[in-house]
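One chain comes next, on its own, written as structure tokens: the form predicted on its own.
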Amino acid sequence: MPGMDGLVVLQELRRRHPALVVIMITGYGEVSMAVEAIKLGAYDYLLKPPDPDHLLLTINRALEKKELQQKVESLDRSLDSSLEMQLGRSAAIRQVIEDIRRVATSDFSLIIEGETGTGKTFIASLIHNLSHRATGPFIALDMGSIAESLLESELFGYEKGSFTGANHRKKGYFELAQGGTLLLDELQNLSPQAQSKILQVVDEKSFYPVGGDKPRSTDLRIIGATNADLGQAVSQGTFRQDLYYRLNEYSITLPPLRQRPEDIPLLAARLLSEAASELNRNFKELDDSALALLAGYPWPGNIRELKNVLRRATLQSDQRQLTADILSKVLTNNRCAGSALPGSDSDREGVASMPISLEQAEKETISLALAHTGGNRTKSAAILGITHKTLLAKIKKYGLH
């Protein structure tokens, strides 16, 4: 080997072919040499003359490792492709995908931040499904939907006889999520009392049911989600700093849809396919004018709004191809007021001339879903992309029947 020794050859092989599996065979038996070879990336280190059976065994194991690496790489590519189909391919979303893959295999608590409708619950469920807790439950809890008086019993459950009306033992969400993931959505709505109780559970990894005298240990992952700036809330003293840092072991920020219009064609195609299947309608496709309209619209409701608009267009249009004119009418009827629509002046004027509150727009969208399903609340909740409990609250709020 004039000019270089085996270790230098090993380094050069690893530099030129990083995926290559290398077995070193040498006449030098020093332990330090073997350790150095392994550090430099050798799969194994054998002494001359090698035992034929041992050599064949080592080669077979090296081939098995190579095959396993190729399978893992193939799965990684498939996973990337699947995540891209669901989320998009923009640079901003590629960073989100990288964050998902990095944190999913850990057991870190994390906070997902993003505007309303950006898909925080969906991302949390993805992380759960890619984690070692995937076989356990995934429970999403809207912290703004629990009355303060019921908070403790809802989170930690209660024992039979602990108060009037407690005729049986009830499990709380922390117990129901054991072995899995608990998503605390709308973190900004946590009261000081709730923050204190959750901090205690996170610190001690146990809790007491209402009326209970024995602690129950916790084995779950906590993911927080918020559309507010929790860092600012900490600075203002409305959110506990100690709880924030306990939950924020890792953070993911979801970009609003208006900042990644290049993802809209891919998202729209998937959402149209889902809408056609769920509504039992023929599949729709978007022409260039429709894509231009969608790309230029600011989407204050983000992906949730895009999903609702495309479902409504799928339901209302008998044409296979959706055009800008069709979508403009849907957007107008959907009362997306005050947003600049590309297209004709009449389209823009039609939307701008009908200012309407977000609550009224929400009420009309829920009414449409209920009408389409014949009042079936479970199906309506699925179409709207909200939980059955949230839909019931909205129906009561708006006095719908």
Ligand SMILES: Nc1ncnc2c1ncn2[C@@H]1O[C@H](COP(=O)(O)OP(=O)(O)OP(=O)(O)O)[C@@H](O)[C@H]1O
Given for the second form:
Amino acid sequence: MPGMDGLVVLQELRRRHPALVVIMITGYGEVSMAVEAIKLGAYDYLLKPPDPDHLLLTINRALEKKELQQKVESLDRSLDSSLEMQLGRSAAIRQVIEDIRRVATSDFSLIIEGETGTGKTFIASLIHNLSHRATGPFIALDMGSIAESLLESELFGYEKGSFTGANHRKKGYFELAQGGTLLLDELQNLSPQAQSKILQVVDEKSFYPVGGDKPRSTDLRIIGATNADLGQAVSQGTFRQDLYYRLNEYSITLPPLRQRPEDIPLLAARLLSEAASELNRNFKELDDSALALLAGYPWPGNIRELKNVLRRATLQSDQRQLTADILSKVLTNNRCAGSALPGSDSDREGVASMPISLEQAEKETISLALAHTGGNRTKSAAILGITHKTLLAKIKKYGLH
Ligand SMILES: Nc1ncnc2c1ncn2[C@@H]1O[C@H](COP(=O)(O)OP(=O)(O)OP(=O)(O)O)[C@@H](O)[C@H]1O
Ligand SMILES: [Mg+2]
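Switch from the form predicted on its own to the form predicted together with the named molecule and give that structure.
Full assembly next; the chain just shown is listed first.
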């Protein structure tokens, strides 16, 4: 080897062909050099003269390793492109994809923050599906929808006979989610009592069913989701700092749709094809004017609102090509039908064009909010911007259910 030694050759090879697998063959007395070679990225080293069988074995192992490495790289690339296909390609969403990839395979608990409709629940289930818990259950629990008095039995279950009417043992959500992922949705709605119960489970990795005297250990991953600023809730004292830190081992913040208009064409195409197959309609296409309209609209209800508009358009239009004209009609309709409800999933058809009394409008808006939240009063009050107490009074006044 004139002019340079083996180590220099190795370095040069690594520089020119980073994927190349290198096996060094070295003379007696050069073992320290061989160790140096491994440090520089050689796969293995053999002593001169190498035993033919040993040499063959080493080469085979090196090839296997290379193959595996290539498989992992191509899996990595296809995972990346599949996430991009689902979520988008903007810089903002690429950061999210990187976060998802980093955290999915770990068992970290995490908090997903983002405005309503940005896809927090969607991404939580994506993370579950990419995790080693994918074969286990994924349970999304809306923390605002559990009545305070039922909190413990809903979360931890109860034993038979633990109270009047407990005729059989019932599993709570923490038990139902064993081996999988439990999404605590709308974290900001956790009452102080719920916060302290959950903190206890997280700390002790076990819980007691109501009326039970044996603790059950938990084996699940907890993901929290919120559209409020939890950090601020902590500094205001409405959310426990210790719980916040336990859950916030990692955090992902989803960008609002208006901050990534370049993702709208891709998302819209997917949502249109979903809508077509779900509603059993022909697949619609967006012309340039329609795309421009969608890219310029601020989407206060984010992806949920986009999804609603495209579903309505798929249902209402007979034309294959959706134009700005058609979409702007659907958009206005959508805003009117759910004006107080950015991103309403409810598909209320048509709007009354006759003016109605303010009282009637109030009653309708409250009904819509209740329908939208599945009857959840805390959420409805938040959407309507009134206190829980005011909402209860109005529900009573209008005789709503
Ligand atoms: N990348 C996506 N591709 C297709 N559909 C999506 C995507 N992201 C979200 N959606 C859909 O948009 C709607 C809203 O998403 P999701 O429920 O995850 O939002 P969210 O942030 O959890 O909202 P909320 O704060 O109201 O709980 C859902 O119907 C969801 O299936
Ligand atoms: Mg959600």
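Positions refer to the first chain, counted from 1. All figures in this text were calculated on a predicted structure; none of them were measured in a lab. Here the rigid core means the biggest group of C-alpha atoms that line up within 1.5 Å when the two forms are laid on top of each other.
**Student:** Please state whether K39 has a C-alpha shift of 2 Å or more between the two forms, with the rigid core used for the fit.
**Tutor:** Comparing forms between the two forms, the K39 CA shifts at least 2 Å.
**Student:** Check the Cα of L392 between the two forms on a core superposition and give its shift in Å.
**Tutor:** Taking the core as reference, the C-alpha of L392 is shifted 18.1 Å.
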